[in-house]
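Only one chain is included here, represented as structure tokens and corresponding to the form predicted on its own.
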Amino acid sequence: MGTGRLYAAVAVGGFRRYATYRIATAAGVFTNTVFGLILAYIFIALWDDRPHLGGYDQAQALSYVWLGQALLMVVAVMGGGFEDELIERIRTGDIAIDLYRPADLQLWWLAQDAGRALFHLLGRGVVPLAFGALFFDLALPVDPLAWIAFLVAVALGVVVSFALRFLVALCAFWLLDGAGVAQLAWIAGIFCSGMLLPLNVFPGVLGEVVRALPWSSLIQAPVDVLLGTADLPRTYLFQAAWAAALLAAGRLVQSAATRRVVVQGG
């Protein structure tokens, strides 16, 4: 099997794996929809008091809410992807088997995470967004090119998210238990991705800092692309630069971790 076909098969396997959890998916759709309703009415009250807050009108703000709920699991803002399994394999020593496989460790998990992301986009993203569009006045474009541009930004966000979580998981080589680092990354993701509140609303230096961090690639950047409030080339460049930098960092840490396994006799 060629290298490309191998990773494509891994991605398909990742998609099928998550597709088997139908009850969990239905429960997740319900949770995202309820949480979207709560946020939507909070945003309505906030934008009634502060029209055009963060540069959005109320329809755009409500679109932000439902797009955020659609993307929440796609970009794994709160974790729940491959990293828990990888941390456990490092802790138990099963990672040694993975390192002997004729496949690159980073690319293997990236392919699997891509399959997971695609499933969540279709399985948990479409219904909450459709519900929001049915019951609220949203500012969603009708131009298919806008949606294609959005999907490109989502794909870049998935890669950035993977690269962040891969680094988190590799910390287990030194800490033996990556739960603490994973929780810190989870908190940073919630606060800095735009999951709860658009990053454009954050004031002054704080706003500049959070918008410059890689987590802004996960929700804020794709949503702004779809709403037409982003500079498209600049947004893509920002996401791609963070993806490349974090993947390169993951490659360096993976190399150091592999030497650590060899030294320990793993």
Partner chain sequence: MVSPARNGTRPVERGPADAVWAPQGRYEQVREGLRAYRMIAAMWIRSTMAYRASFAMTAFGNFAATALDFAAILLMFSQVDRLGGYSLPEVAFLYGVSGTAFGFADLAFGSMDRLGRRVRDGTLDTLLVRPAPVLAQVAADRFALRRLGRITQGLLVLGYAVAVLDVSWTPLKVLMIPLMLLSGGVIFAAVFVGGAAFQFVAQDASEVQNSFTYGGSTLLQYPPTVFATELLRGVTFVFPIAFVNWLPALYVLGRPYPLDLPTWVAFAPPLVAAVCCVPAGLAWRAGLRSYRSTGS
Contents of the next structure:
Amino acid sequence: MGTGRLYAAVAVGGFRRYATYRIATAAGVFTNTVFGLILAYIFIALWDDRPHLGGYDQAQALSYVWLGQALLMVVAVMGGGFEDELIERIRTGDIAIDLYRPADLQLWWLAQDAGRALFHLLGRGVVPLAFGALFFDLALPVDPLAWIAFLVAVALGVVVSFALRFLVALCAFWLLDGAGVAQLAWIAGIFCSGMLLPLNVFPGVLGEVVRALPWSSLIQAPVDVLLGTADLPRTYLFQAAWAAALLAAGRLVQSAATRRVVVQGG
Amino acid sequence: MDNEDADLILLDRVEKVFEVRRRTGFLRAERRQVRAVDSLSFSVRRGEMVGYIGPNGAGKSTTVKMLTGILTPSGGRLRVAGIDPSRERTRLARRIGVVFGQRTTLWWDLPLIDSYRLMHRMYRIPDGRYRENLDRCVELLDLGDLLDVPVRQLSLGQRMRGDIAAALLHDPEVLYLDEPTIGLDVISKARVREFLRDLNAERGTTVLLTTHDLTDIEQLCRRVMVIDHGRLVYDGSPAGLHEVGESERTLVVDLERELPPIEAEPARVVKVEGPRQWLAFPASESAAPLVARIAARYPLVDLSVREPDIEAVISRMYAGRAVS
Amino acid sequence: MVSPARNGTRPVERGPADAVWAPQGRYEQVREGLRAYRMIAAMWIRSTMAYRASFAMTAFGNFAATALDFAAILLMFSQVDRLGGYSLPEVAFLYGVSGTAFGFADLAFGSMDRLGRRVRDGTLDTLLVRPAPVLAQVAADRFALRRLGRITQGLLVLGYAVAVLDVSWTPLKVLMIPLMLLSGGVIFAAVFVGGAAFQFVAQDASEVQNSFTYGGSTLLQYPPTVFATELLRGVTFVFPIAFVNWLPALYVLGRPYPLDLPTWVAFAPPLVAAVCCVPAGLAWRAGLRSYRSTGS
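Having seen the form predicted on its own, can you show the form predicted in complex with its partner chain?
What follows is the entire complex, opening with the chain shown before.
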């Protein structure tokens, strides 16, 4: 009861923290819209040439573009959420303080990241999607149930994304400077999340592999849920399984790191 | 005409007005003019060491920013070494040294000496002079063992000493110091103060010092200027400041248990919180006999002395003026 | 000039003011800027080398991250033979030129999007009290050799394109390649400087700059035929990044010009680049002036 309230407060804090940067948010919306525009024209050219590429028609492909831009920040494909701060705390040794707090390290940051994701969904997601819907023919459903199912998939995607970034950040316990690992994770995120191109357009074995990796939970899964091109229970199960596995891995690494901090005496 | 020899720094009715936008609604903002510096006039002679103090937001850093050419004044006349700082910023830069208390200008990941080599080249300091100045700083600031240490590994006090040296390699005529002792331990504070005293006495470098620590002023400056709301409210000796402000120090006493307020002249209890009591006593009095008296009569666990802060002195100045 | 005769306090043997060297005129200022840039960049390179492993990783990362864009193009061509009527070598040519030109500007000016942060945390002030042009200091801030990764990747794609393109190369067409890379680099550099100037006004708006820099180079990696005419008009006449590669490359590839433009526009990039520097420089000066009058 009490702890639930604590994490709720942390989440609210995460939301507020990002909400204070109004100009940064407006600038980000602008960027998402510009990139959405560029991608939309490229996709139109692609789907003009191959009308059913990846099993999408052109309206679905365009929906993919704009939903992708809307979700980019929500699921933090390119990082830039809590992990920078966590890496910094590990680097400076402040993490020792966090480890002795009564709150759970992983849950604490998850709550904060959930708050951030909610803000980005509202602040960074809505406007680009609305812009896309206004200027392009999209295949967005009107059924509210489809949108609710979409939000569930987005939430699961946020957890998977969090668990991945948590693991990346913990690498800083062993590496002097976590920037390199963060960058590799960033590249994997961009390539394997379907941010550049829908994963079902990837050919052959490559396609099979990227669709099985956790990053496909971030954009591909929620978009397919919304467009009705996914098997709902299977998608949820896939996302939840990755979320559970990665969170568990994070716990393992965290306890190894804790031992390390204790041994080194902070 | 500027009488440059006499007045190295000269301000004549200098003003700085900012336009501040304050958010009043989701998208609505209100514009308001803020007079950060209001018709400020003073002069500093070559070789003086002056404390420049005031509460946060009083206009201290705005003044220093105008003196270094970072900010352009909105009105009035300002000269440093005969130069108009805002018009000839880069020319002035070669003749002044600036130490920003909390923001180091040293290269974080490189050995300290590398930052000095950069200064050497950037300021085009002749080789011989650079050597000489560096040796001097290294000796007096005790930097010998630190030159090859990456700056990130230095303690706050070591870094501050490193920053002060970096600001002096090009022989500036004026040194601006912004909170040079903030966050330093007692030994580092003492060393920095000693160095500044020597610098001023032996090289005749003019020093303008902003600080929150009144001890800095008392130990270093024969003159102190107090600014509040953008105006000069005091210009005189540090001792006079205490007279005007009748400043008090605070003795914080932790007793074994809750007790009635301590009675010990000339101190008076200003606050009680459980076993902890706050006693105010005149800053001119020594704390030692007072502590001895209390220790003799009360079960003492811990104690600390708090120096009067600038805010308190200034607020008392106003109070005193209102009475007289 | 100032000639301080010293009396009063104990004198220093030499008056520093006498030895003060001050740059005169515009040419000297540019030279001073380049000098400061070189010195600061060298310091940053040495700083990076303090973390060698991390440098190797981020340099590779930079290479790989930019290579992803091209991977996406390859993925597209695994599904289609032509994109907007262009073959893979042709798109690779556009990509290589845009990527390399942007890489040059990114290497030299890529840190300028941090200006807003410097304004916010007040560290810009530490640059303003140095005897070197602020623009040079800001541009050299966090100079990162890892950005060579982007240039390398762009050059590799360009090399591939040149090798497989079915073009009858004339000396003029060959000359067009360095001309595009250099002019394009300058055009993007102007965008970086202009974007940084905007951050004096809106400190949190570095993302807007990203849409013009990264967004612009992404746009140019694809054939102009893909995009709407209004967009083409915009990037030709208003925000003239079409001169980085599209317009000159169409000449090399022997393709028709959009918007009924005459062929000579293919040779305009150096002129456009020079012209771009004017508003960028003015914007920078205006931004710096506004900072110095408001302090934030």
